[in-house]
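So this first bit is one chain, no partners, the form predicted on its own, shown in structure tokens.
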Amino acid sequence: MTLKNALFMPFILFLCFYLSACSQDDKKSMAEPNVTDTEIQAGRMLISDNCSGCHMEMEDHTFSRISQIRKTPEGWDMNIARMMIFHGLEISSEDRKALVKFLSDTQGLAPSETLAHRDVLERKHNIIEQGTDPDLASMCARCHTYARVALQRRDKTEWQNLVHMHLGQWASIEYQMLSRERDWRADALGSVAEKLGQMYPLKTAAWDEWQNTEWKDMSGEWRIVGHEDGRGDFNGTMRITTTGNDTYKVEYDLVSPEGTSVTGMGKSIVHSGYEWRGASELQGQKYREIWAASKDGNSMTGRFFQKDHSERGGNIIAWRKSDTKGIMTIVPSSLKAGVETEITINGVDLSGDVSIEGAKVTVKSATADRVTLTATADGTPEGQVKITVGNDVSTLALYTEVDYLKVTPEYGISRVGGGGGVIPKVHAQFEATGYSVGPDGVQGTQDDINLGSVPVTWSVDNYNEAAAAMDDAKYAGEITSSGTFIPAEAGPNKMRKYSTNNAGDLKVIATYTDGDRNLTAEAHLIATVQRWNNPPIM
């Protein structure tokens, strides 16, 4: 290289770098924004038309008390409901939906900001929250779930405004919060608001990054698998077709846990680029869906549940068929040594030889979505073993016998209902999971093997002497063969002592039978009274 070329080379490199950067900037500028200027203008007009009577519009086009908050779709909808109930807001259903959509897209939460609290957001029943901040649990979670606090974002000043709102709306709150023992108001406005502003601030890198991430169109052919509590595993496909503005039509073609064909239709809307909210009807049963899409838009996870019984439902995994490949679920998830077992492998683009470590395998049928086989193992090695379809690998539990059971949930709640009233009963769904003690032969150690759901018989009994004295097991309700506890009707019962209602304190008992062996496990169940206020996020 000549001296002239050597001197000129840094300029060439700089020019290439500059042109590349400009090209990237041009690409960014040409990329379609997640929320267009037209949508922003329409959203501001919605707020102005419906909210500006109380919320002042500023010179920078923000609105007092609205623009300083970020929430989930449910959080925003609950806000609107509160404005209607307490402040007389009159708003059309179309405007209400459009406001929730606009606010969720422009002032929502990033996927990472909802991750720790999706159990509550997805309305899972009988969740005991873990890992909550003790100060905030004492201050906020006496009345709400901790998730209700953690699923919103405000700066310190706006958290203080929320305290003032509580004091103004519910004047007795200081007495309810044991204020005689401390200066509750000073705590709430001081150290607690400070901590909330630090832990859950309005502006975060996560939300900035998510707003600059391309939000994906969910249209396409999807593979869906799931587990419905009390029934078992299902699988199938769903065809998603866009209807514009992040709304979709969905066609379902599923195989139920009982092996029957289930078809249906649904519709959905996606908020904040990933929050799928759907309504569907399958074989006459109406369901609701709260799912979250992955960053690349090629998978979704979440929960579906019956419209009138949010406690009855299950979890799903969905993969876009055009952009994914591999094993999704194995049903059943365990194989008992010496027993020929039929196994179904669900996935996307499955192909190649099928094998299970330590087992003889016979393939009965195979498609790109599902492989059905029979397998027999000799029990060596016991534990998690490889199951392979071509180059795709997953695991299966290999065991010799069920050593013990666990009932989930360990602590359940049901609620009386009906009896001429408008509030339906709230069921409690239980499942029994089998375990092997594993190679070390000791229960409760790290090598114990989860064998998945096992067939059991269910019964209930009085939890303690006080429950026996009231004959709770007789009056509180009954449990079905699938582990669904159905509470009794609401209202006073003249047949009971003191003519009390049908509440009760019970233990739920699962019994597993294997030849001459009987294994049992128990859970605690409270059958209690109706909940009159049942918002999407408690």
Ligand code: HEC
The other form holds:
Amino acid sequence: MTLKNALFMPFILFLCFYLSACSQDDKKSMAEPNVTDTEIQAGRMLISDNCSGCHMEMEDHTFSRISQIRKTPEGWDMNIARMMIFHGLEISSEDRKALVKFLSDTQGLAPSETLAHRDVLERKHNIIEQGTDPDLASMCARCHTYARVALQRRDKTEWQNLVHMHLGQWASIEYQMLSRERDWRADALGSVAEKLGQMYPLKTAAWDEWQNTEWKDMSGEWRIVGHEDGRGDFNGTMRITTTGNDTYKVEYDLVSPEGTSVTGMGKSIVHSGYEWRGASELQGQKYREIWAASKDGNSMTGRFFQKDHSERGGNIIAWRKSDTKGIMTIVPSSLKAGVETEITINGVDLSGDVSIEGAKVTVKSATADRVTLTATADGTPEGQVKITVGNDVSTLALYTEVDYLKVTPEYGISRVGGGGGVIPKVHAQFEATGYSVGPDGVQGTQDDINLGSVPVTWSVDNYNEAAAAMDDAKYAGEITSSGTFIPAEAGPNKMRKYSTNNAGDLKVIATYTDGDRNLTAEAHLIATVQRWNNPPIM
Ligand code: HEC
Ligand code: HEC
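I've shown you the form predicted on its own. Could you give me the structure of the form predicted together with the named molecule?
Full complex below, order starting with the chain above.
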């Protein structure tokens, strides 16, 4: 149902009743909509109560400036926050949450419309945005991410209104935007608004189709696998139970990367039929979850992170056990020739014979969720080989030696914090991935084999002479054995030249040791000052 239809629905139903023109069959054949009429009435009432002092309600029940835009849940929440900060809106936190839910359900984005920019929604750190339009990026992605723009839908006139808001609110915007090289105001209101309206219009087939797709209840038994950066792979199950209105209770039963059993609880809300926003607690650590359900509602993917350190977390894949079957992950994802290795196959509904191409396999334990085995390979064939459980197939990297390493992110940022201030430190998490040069023996070619995370030792050093002169490596912070760089405290440091703060320009060095062979790889790390404004969509 489109928003317009949704808004007209009660009127049409009333008309049907009044004219007795619609047959009983017509009413019956209408499937239960994702957003019911009662919810629409309640949502409209919320806008009326909280917003209509400034946003006029039209005859067709739309509200000026509100009904002509679609945004993500985070986008709506930031919008309401902006109304509070800029325009003095006062709203209870219950109404704010209910409005974010209502607006995301009726004026949200379809799964395909958020796909290209989920990294930013998931608050991944140290990424370089992909999928950006260069013209728009040079105008609109210098103060905030491109995703903030690309995660909204509106027509040209509404994009122009947004430009006016920018001009009015930030009087220096034209100077900031290199006004000498361009007429920012004219471009923004002209060709840029035009292009934005074409690329990101209010009405799209994707959103119409998504509103007419059945939004599945998430309750059930789920299998979950994931990787926590700097720590390793985990797996387990989630029992999701509905608590009404698209909210859920979650019970986790996991096996940690260290192999211990971890249980915990969480709760979540699903916006727009697929945007899972969860809060959980495991072993005393509070996490947040930003996941997206697949179109059929039978799988979820996304990122989790620590409540107070959004930079620390990892990725998950979850499958609904009643509707899926197959291999989800192989841990570890590579097997070294000649070395007996324990391997875990995680999946749903696994059964049958287990084999690895070119390796001898001994199954140690097998359930429908998980097969644990030991494998020994003689090294031929090298490369991605088949790993099979019954009819389910996946791949495993077979190699003879780790030939080189890569450290990710290649360019990381950490931020000082604490030191009596309110902003916590922002850590930087590094990971080392091993590679084999592959059959051709040449590094950096197509046949190179990604061997997954490899164990390394970590150290930091001054990035260059200027950093050495300031002794950055001594003051800027420390890296842990799991590749987490923890910056030093905020504020001036009397021990440093000019009593400067604990910022620094560093290189991060990973060293992999195999017998008497040492491999190293480096990344660049800027340890810098705090960000004072940390909105959910940077
Ligand atoms: C005190 C007046 C006031 C109240 C109350 C108010 N707004 Fe606004 N709103 C404005 C003004 C002024 C603008 C235009 C300038 C701007 O965008 O900040 C605006 C703009 C907007 C926009 C367009 C922003 C964009 O992305 O271009 C949306 C959407 C919006 N408001 C939603 C709301 C919602 C939802 C509420 C109620 C929860 C609300 N407003 C309450 C004054 C208000
Ligand atoms: C000079 C810096 C700057 C430039 C350039 C800029 N923005 Fe913004 N933009 C901001 C700031 C600041 C905010 C408000 C931040 C907040 O509320 O957290 C914002 C907010 C937004 C929002 C969210 C508004 C809402 O209420 O949902 C959108 C969308 C947006 N900008 C789009 C654009 C587009 C499109 C362009 C290019 C035409 C652009 N921005 C250029 C600084 C800028």
